[in-house]
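Let's start with one chain on its own, the form predicted alone, as structure tokens.
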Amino acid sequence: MSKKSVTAAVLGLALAATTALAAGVHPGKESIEKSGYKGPETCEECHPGSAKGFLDTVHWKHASKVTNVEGLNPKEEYGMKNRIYVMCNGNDIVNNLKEIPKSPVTGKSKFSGCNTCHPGNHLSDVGSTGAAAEAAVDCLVCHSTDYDFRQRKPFKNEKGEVVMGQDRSAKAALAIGKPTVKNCMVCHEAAGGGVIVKRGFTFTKDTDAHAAKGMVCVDCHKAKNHKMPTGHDPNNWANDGLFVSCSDTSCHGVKPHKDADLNRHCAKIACQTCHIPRTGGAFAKDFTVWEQTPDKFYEPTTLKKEANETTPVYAWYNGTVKNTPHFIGPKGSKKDGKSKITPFKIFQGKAYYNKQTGELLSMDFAQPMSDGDTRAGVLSAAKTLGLKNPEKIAKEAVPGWQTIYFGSNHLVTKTKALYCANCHAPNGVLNFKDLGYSDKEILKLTSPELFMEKLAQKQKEDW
């Protein structure tokens, strides 16, 4: 085919897709219906090198390189694929989706695993590269609003393999468009141990102010080519890249309010700590102990708040994270002239560490699902990861705990946003002495005398 008849199928391709999207029906409808949904290899028709591409995406690869976090090596990728910490006491490669040991109760088996939420159908797993890897890819689970998750579930193939089922048919095909709330929530909602666990937040119209205007995730999160948009959370480390904040010049801006007091606000203070003043999720676990649920399997040990009914606690934070084995946590200070008062969950959980070295352990969850035994979850992580000794350091192993503080991130009310007197009185939500404040500030800064006219004249106008 010569340049001139490529370039005029192209520009065929690129009108009809035009034509199409301005009538409400993603391109391709014709094709699908006569040909069906094979996969990647039906969207790159008119989506060339999107596969490829999405294998270089946080979504797929469970981690980057990460240059905020301390003690972290600048040259390596970290994130769920590899990182050890007490929300999973586990990652992707200690705990692979795999079957389970039968319960010595019911005889019955199970599929687990961190990476059950990946993308690909686990022949071609986390960070897989390569030509099976770019067919593995699901796009419809995140792109279809008509998929069936009853399919989207582990099974043994002819060769014993695990693989993660999809749903490629014609009907989730056609159902093509921009990925809407439930195809985000199905995972991250779940993440960390079941619903509203990890994050500890819903978007609903009820419960966030986005939601009800009809925002959905991908509205803020915008990818480009595959890559997501996120916060600077402490806990979340791998990225592609590219953040999103509240005050960008494509949102609320670094004035956002109609009231020149409040814009001050927002040198200081991140639009969080007025806009999210709850959360919820788990805020406490334990895996040492792990508790039998009603199928006769076992989780560990778990407690949680629904959301909207955790206080958060407020820190300086400048972005950058401190790491240790008992802290996960924001760095920043009230001199250093880039930390803003910024609202976090706090999560503390129970898990092993290394008797010699005092680093955390992590755990390989199908033993102890199974029967119980943390340890023996220990030991398999051991083994898996080549560490020396592994019996050894599975049997002195020490229970103890991490805090990890979590981002406030969603849940924003405009209506119920913390005003004047919520913070500046002697017993506001801000410890105005924990955050570095003098008793001279203190005194000032919880005195009546700074908003008593402004809210005696809202109280008249609300009255």
Given for the second form:
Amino acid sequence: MSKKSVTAAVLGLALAATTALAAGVHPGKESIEKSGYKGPETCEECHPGSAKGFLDTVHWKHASKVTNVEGLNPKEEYGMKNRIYVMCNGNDIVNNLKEIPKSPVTGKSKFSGCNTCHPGNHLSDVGSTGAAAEAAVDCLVCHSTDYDFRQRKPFKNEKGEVVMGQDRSAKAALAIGKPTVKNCMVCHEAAGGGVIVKRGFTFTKDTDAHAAKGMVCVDCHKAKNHKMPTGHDPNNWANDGLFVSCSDTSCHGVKPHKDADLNRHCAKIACQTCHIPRTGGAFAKDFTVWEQTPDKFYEPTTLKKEANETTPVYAWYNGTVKNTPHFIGPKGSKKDGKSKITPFKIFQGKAYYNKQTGELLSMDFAQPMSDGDTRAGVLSAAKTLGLKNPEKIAKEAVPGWQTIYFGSNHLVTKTKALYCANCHAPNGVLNFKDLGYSDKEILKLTSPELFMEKLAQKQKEDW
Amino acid sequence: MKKAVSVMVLVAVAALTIFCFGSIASAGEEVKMVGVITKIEIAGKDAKTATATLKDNKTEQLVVITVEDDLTLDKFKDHRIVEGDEIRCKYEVIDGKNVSKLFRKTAGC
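Right, the form predicted alone is done; let's see the coordinates for the form predicted together with its partner chain.
Time for the whole complex; same chain goes first.
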């Protein structure tokens, strides 16, 4: 083939791609219609290296090195894969997707596991690598708007292995594009044991100012080679090394308000403090006592609220995290020069602790889900993790509580944002005493002297 | 006579109480229920409404819910919500229909 014809072919492809993109259609339609969809290898025709690159992301590994949390080994990777905490007392290792024991009441079983959302086929599972893993990536579950979720169900193959199904139809492949809110929410809305349990938010025009503007998740969580930027949630440890910032120059910048007084607040107050005044979701969960559900299986006892139904707790946060068996949350202070007052969704969970070491224990959900026997779940997890004397550990395990401060980074509002008097009043939302202010400072901070003139003027303008 | 009038008033008050707070949902009242989907009826990809029949966990009665919100309709269309799923539902009776105000799967990962 001559140089000229190669150049012509490349130009032709580029022109076709540009035309398709301009028309809002993902290029490659003809190829898929002609040859069908064969999984990542089809995507790789235009996106070479994508599948291999994806295997090095948190979405695939469910873990990464973590540098801002105390007590962790900087050489190890942490995340949903192996963490032990009380929102999800299991993890991908101890609560690997499997068929649970039959219910003694109904004789029925079901599939369950923390890695149900992993975008592989379970044979190539969390953190797997190599050609089989690359071929197992479920590109369409994130990129198709016409995915048939009847296909994405676990089943046993002829070898008795548990496989997660995928929709690899041409129909689904012909509806690909940038992930929509729905694509992300397929997994993220029901994390932690049900809809709005873990994160406590919905991303709709009624609940979030960004959604009301027509934005989608990946407008802020703008991926680079499938690596997703995240916020600095004290309980969301794994990250791809990229971070979302409201003050990004392409978004709100460092002086987001017209009012200089408000911009001055940005030095010490996180944007979320004023613009995310409410939270939601689960606020307490008990992994030591599971409730029987109508299908006669069991679930951890969970107390929860809708999005925007609970109030946050406020603390100084410098981006580093305290991590103990009974507390996971922000570190920071008024004086360190790095911290900002930040809102958090507070959650408390009860689970079993190792009587000898005081460490929080993990739980395999299979047995408790079947018959409510939570200590059997602790035993199974202790065996999987190779703990010494697992029977003794499970028998002597002591119930206890852990408090977690989750980041509160969604449910953004402009119209209901906190204003001067919401904080600078004796009954304001901020507890200045707890935040480290002296009585003298508090007296000044809660006086109308601070905002009288400004609010009087605003009141005049409003009416 | 006074006694008869008192009895009649008491009966009327009791009837009114039953009418107001009884288990049968009246128009405008929000009803909460948890139940398993026994049937979903939706007319095609562009449907703007669908019905889902739920078997109430408490009463075992079948309740037909009309779903009109786009998020839930989309979940019916791509089968994220299917027959057999347990649902937490709030509905209001509007023009004789049980119109969904909240329709969520109870299960998660």
